[in-house]
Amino acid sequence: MQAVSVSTQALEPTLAVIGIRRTNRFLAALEQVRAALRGRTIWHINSTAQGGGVAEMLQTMLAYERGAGLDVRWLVMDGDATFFTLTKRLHHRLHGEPGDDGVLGAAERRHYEQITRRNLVSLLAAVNPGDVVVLHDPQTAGLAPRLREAGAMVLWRCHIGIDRINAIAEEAWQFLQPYIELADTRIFSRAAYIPPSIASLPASVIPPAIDALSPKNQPLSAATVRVMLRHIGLLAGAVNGQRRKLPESFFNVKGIDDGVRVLQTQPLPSPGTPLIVQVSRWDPLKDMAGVMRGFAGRRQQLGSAHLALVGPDPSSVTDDPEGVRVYEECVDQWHALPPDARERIHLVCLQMASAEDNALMVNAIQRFATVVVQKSLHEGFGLTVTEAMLKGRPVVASRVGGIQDQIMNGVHGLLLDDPTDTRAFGDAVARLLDDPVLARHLARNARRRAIAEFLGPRQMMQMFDLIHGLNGSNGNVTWEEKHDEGPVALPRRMKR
């Protein structure tokens, strides 16, 4: 297994952000679960220290647990090129869709079972009787058996899944079944997630949440977002003499000859330019190709305003087999568009090999998009719908999965009840355009939600409360769920 570098946080700044209440009530979980951990490690695994979601989550939440006083770490998996496709299988099946159109059958759990082992080897060397490991996804749920009979308090944190189980479900659940059941206690990003075959057991929910002063989300100024986006190759105008605006960890990001990859032609978005943003991996069901078409699609309605579709560099994922593939039917789908619809979308590939360059970036494009979207087919939780929200951004989504918790439609941003309606995407998004009073106020009230709901003290304290409990104590604080203040409301003659 790969060891993860976990740098050490602070907790007072983020806690300043979500104010006295929420902070004295973290504070009181966080004595309980150090006084309860006292000489124990807290160990994550998964199946890749860059890319996606999880990853981004575990870098800053861990970060401030250490902060926090907390010895946690964290550990990544190895795996072959096997191992991966068949996991990616089991990504697809959780959501209720073929996927490669692959088995799961005896020799896929074979093969599983002897990555599994393979990494066992190092992790029983490492983790002592009373440690907490937290598992997370398909990827790793082969190691709770043997680490629970080792002594350790196992929970297995699934992010993925749907709220009504299909058999294409059903069959991936019957494969991780056996190992699941095995650990302490479940966690799921949401109660619909609960496959019936495992109702019986522990489980708990723990929505995913973000940091709010990460490189991804920290402020920046609208001269520093512009810089940005022309460093990059995203924006027209010239680099030269404005590096000072730059913070000084951006200084090492390489632009676009070099370090960045933007399929596009000329001319460039000028700063005045709407312009509308998925970030996302180049995963079938994040559904790139299908915002492509419906942008295009409805480009007459949307007045001058460009599409960028910003995505990891697909060769450094390595727990994703499919993200190459993906791309590369976007960019042929891009070449076969008419030349008035290339000119106006931009397929960005940004560079992995530093992760706060990489979140800095991503900051810049969602900080100068005019609307943020997210057009999933499936999605566990939307993390880059709250980074939209948190700043400030109005947000079109599907009504999938997580996402229907985050947003309430016509109060914190627009839903589509159907995500392969390109025609309803576009007269979403155009609605937005067309009416700035209304993008305004949904943005305004998503970014409180985002900060009573889904920052990192609401999830750790969760996680700490749960972590108590299972120790044999049962955590008597709990995370307000009421808002301090509730939405802004929209002026009368608004309302629709």
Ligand code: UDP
The other form holds:
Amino acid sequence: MQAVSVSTQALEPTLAVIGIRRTNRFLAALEQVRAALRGRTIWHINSTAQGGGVAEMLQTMLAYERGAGLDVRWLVMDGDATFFTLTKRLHHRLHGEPGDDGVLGAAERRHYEQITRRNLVSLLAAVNPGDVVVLHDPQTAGLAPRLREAGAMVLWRCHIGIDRINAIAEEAWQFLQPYIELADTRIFSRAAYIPPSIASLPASVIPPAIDALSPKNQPLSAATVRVMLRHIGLLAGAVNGQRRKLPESFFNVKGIDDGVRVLQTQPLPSPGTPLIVQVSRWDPLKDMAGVMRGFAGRRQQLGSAHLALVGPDPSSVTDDPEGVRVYEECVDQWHALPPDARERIHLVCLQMASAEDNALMVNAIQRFATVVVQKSLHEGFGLTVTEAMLKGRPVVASRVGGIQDQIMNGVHGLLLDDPTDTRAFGDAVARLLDDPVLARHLARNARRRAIAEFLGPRQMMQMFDLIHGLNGSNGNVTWEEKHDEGPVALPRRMKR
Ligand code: UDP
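Can you return the structure of this protein in the form predicted in complex with this ligand rather than the form predicted on its own?
Next comes the full complex, this chain leading.
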């Protein structure tokens, strides 16, 4: 187990974004959980400190919880290549896809449990009876039984699933069942993701959330965005063939220039060039290759628009063994494109050495985008969609998983009924490029919805409420309660 250092972030600025009514709900839930825990620790355990939505969420949520005076810690599991290949197989199958066609048999279970036992040695030495342990995703499920025996309150949170279970997903749930049924409770991002096999056990639905003020989402001026795009090398204007230097204050680490790889024949010619963007891990289910095909096939309808496919440097995401292959397949496909398509498509790999620098670059690219797309074949929730919505970008996304909970088609963005239909995808993007009034309307609604439903305080509040309830207390605080519009009273500890 590796400890991930968690910063401490004051809550007041993020509460200011959500308004007084929701702030009051949040503070009531915080007080309840603080009283219930009485100094006990909340542990979060997942399998990577960087790359992907879970790591993204933990970085900010935990910092705020520490800022609220809770003792919150984050550990990352150790595993070997066989373990991560197996857990990636489980990941695909919980999405209902066969993945690598490998088996989930007795040998796989033995290896899974062996790695689990190894991790338990240090974990059990650190966790005290009464502590709360939140285990994230299939990698950590095996830890639940022993932690519970040791007196911890164990919550297993699953960030993936499919709307209609199939035989492939059922097999993966059977693999996980002996572990997750022994947790105190289970948390899913959508009600539809709760598998029938555990439908009789306690479970909660808590959609994920983003942080409006993190480097990933903090406001950036248009001028700053342009400077950053030039720095990344995506926008023309590099000085003497060199990437534009950024003011020192932008980035923490030196040598960032070495960390950005852009595969392109030339940068975007001007800041006015329309840019379509998908930000994703290099994962087959994100269908970066399909986005490229859809764009290239409809390029005549897309005017002068360019496409940027943006992902982490695939070699740096430790729990995702497929990243390198998927990226290389995209590169091969890019080389095989006709020249007039290739010169409008950019493949961007962002370094992950500093999570903050990576986040700022993603932020700038999302803000620069004319249209943000997320053409996933399956999606747990789709934080990249939330990020684009908060930034007031018009979105075209697949009608899959949690994306449907975020976007109502034609209200907060455009949804694709069939994510494999690259023609419909190209048409939807063309529609937004051709109709800026519609694009602005969708983007405005999207931003409002992201602020109302998908920011951190709502998610933290649901977690607090759940822990409070499991602790034997009652008295839930609901996010949208109608009473109590009084002024916000900050607890003493939070006063400046
Ligand atoms: N992300 C990032 N850098 C990248 C690519 C992705 O920080 O180069 C972030 C992205 O902004 C989002 C998260 O990784 O916050 C992906 O979360 P999502 O729910 O969209 O997908 P997941 O990777 O969890 O399947």
